[in-house]
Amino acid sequence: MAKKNDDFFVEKKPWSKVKDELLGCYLKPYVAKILYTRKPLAYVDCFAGKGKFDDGNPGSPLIALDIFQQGLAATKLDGNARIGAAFIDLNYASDLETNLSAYKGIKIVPGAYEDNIDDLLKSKTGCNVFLYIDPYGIKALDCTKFDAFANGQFNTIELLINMNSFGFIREACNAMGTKFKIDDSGFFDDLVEYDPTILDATDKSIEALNRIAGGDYWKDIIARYKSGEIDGYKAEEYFSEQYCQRLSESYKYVLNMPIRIQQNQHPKYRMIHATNHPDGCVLMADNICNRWELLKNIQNSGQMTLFQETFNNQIIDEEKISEYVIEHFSQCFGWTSLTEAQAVFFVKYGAICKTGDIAKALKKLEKAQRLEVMRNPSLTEKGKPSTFMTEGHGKTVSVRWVK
């Protein structure tokens, strides 16, 4: 096993702040919405760490628990809202006990995620399940486990995964007998792992990579890199795309969010959100767009950006959004839930704009009689035709392209 980085929790680094800010940005509206399903929420932080960094900064457990307290206090479900939170860690269970002692009713699980997660989820039938999977290294990311989670008898399930995609490519190169090089000598300085995965050119390493990736499709990518057909950045991009395609075999809505520590950098790693519920996908995409400015200010330089302008590094403007909206919604030949259509839009194009931007484009198409919109309720309280273009709170919207 690789030597662990004993200084990992001394100070909260920018990349940790990015991940936790993204988690917090999503959990606030997620909790507010999921509690109204009147089904319990089972939250598991699969690699919880100490709960708090030595410099006093909160880790993901404290961030989540504070949000849960706020969400429960704000709900009006008369005590019917329930959240069960569990925190797994192999090395720091005692630190978690100390740092989370102010919170009652939580479960701290000493041990490895892969050894405990199945038992934790056994009793969660009918619950809403959210798994935060921010591993110490890539070796714990067993794709077959993610498949099994999707087949659990839960009311809803969502995964937020930190995928060190460049770390995977580096170890895949090692396993395939080639050296991984990129044109930035300090590139991996921002990707310090607590327990880095180190693989070599053995059948055992190949099997481990197949398990992580959920198949052997990565071998062709490494072969193309080794031959010089593609560079390391393209290899990472292709792997991330195909990894999400693999996850989509079990999860209908998979968002691939490239994270950059500095503006104009290549993505350092990927945050991947997977769910079978369109509401969750739309909520994640919308909150990324609404709140990414907060992430820019995590570094003193204010130069951090969450994702590229587009998947092709193009600038997204109103005209481009309209083009994508027409391209996508023109395929809605039958009545389609707006939320469902938006979720598929974000999976296809990425979190490139807010749902409000999509609604603005759709209203123009509706006015031009290129799109039919069916709203329920169809009339306002004053008897006028409804014009809303969002779902929820007793409102539904279906759309159909005019042939």
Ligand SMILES: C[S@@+](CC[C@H](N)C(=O)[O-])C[C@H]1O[C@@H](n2cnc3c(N)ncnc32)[C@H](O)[C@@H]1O
Contents of the next structure:
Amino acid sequence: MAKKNDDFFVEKKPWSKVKDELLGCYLKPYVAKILYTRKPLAYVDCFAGKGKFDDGNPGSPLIALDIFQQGLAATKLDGNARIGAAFIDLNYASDLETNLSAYKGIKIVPGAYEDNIDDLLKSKTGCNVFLYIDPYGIKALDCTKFDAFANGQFNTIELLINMNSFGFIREACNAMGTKFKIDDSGFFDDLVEYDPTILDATDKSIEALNRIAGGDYWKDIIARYKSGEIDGYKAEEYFSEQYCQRLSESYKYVLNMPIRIQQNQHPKYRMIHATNHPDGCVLMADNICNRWELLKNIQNSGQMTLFQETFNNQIIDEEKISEYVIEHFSQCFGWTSLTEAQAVFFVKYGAICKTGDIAKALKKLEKAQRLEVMRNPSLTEKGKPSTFMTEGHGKTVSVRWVK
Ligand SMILES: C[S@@+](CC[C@H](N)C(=O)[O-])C[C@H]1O[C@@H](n2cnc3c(N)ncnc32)[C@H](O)[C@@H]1O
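Now show me the form predicted in complex with the ligand, since the one above was the form predicted alone.
The complete assembly is shown below, putting the previous chain first.
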């Protein structure tokens, strides 16, 4: 059985604030948008915790429920907006009952995510499903389950996963008979939530890791680490990249977000967002950029930096964005939906800039007649040519590269 890690809930640590902030910042615009599909939202916090930290700070359940209340109050859909929220926890169902008692119509499920999720989702065919997956460790992250969720039974499906990628590498090293060493000796100590699985060098362990990773591609990474060809940080980076590639066999848009607390620090783990919905991917990427400053100030020192300056540790500027935009949009040989092209851009380069920055670069290309843009409606109410470069609210944009 997973250890309870009771200390985790004594006080909300910066790591948890970062995760919850990311979730909350995303859920607000997500709810506003998803309710307009007029299909119910089925939200499941699969590793919900206590609902509230002992220091009074809200946990992920309270954060989500407050957002749902506000979202429902703000919608003009009258009775047509429906949200069903469920909270699973192996150890804290009674705390959840107490801490969430003010909210009606929610479901609290005592037990393990892996034993309950299929049943819970059985009745959700045709719904918009969002799963928040924030375990202590890695062992419940069965990749084949994630594949099954994407089988088309839901209107939309999104996963936000806390992937303890260093934890995976450490266990994979154990299973392959080597020790994982990195220069930061306290690396795992301040991840209070990390629950080591302690795998040994047996076929059973290899099978467990294959199930989590969704294949055995990780073995080659560990072999390269073992031979000294790459260090532990590189091993984690390669594993995360390939894990996202594996997820993209089932989910078209997968965003890989390294989480760091100090500037210039290596990431401690990854938040991974997977969806088949381009709007969701663009929303998540935009949201990360928009809330970056706020997230930076979570630690009082104000020194926290959540994400690498860019995916490649470079400072991103207008020129660089323009270069990437040309590189990417020059592949749009036929008419392509702008949102779809943006989602693929973010999957490729990461959440390196806002959609507004992409739009700015695209408008320059349109002016230079290197990009054709088809807008609907093509004229404004006053009969002038439309110039918008965002989709939604009855507006569509398609783009095609000219030269
Ligand atoms: C990192 S904490 C979740 C914190 C929560 N997201 C928050 O912000 O308050 C992980 C939770 O997973 C629970 N847990 C451990 N193994 C589980 C399992 N197999 N299924 C469901 N919950 C589990 C633990 O009791 C713990 O409350």
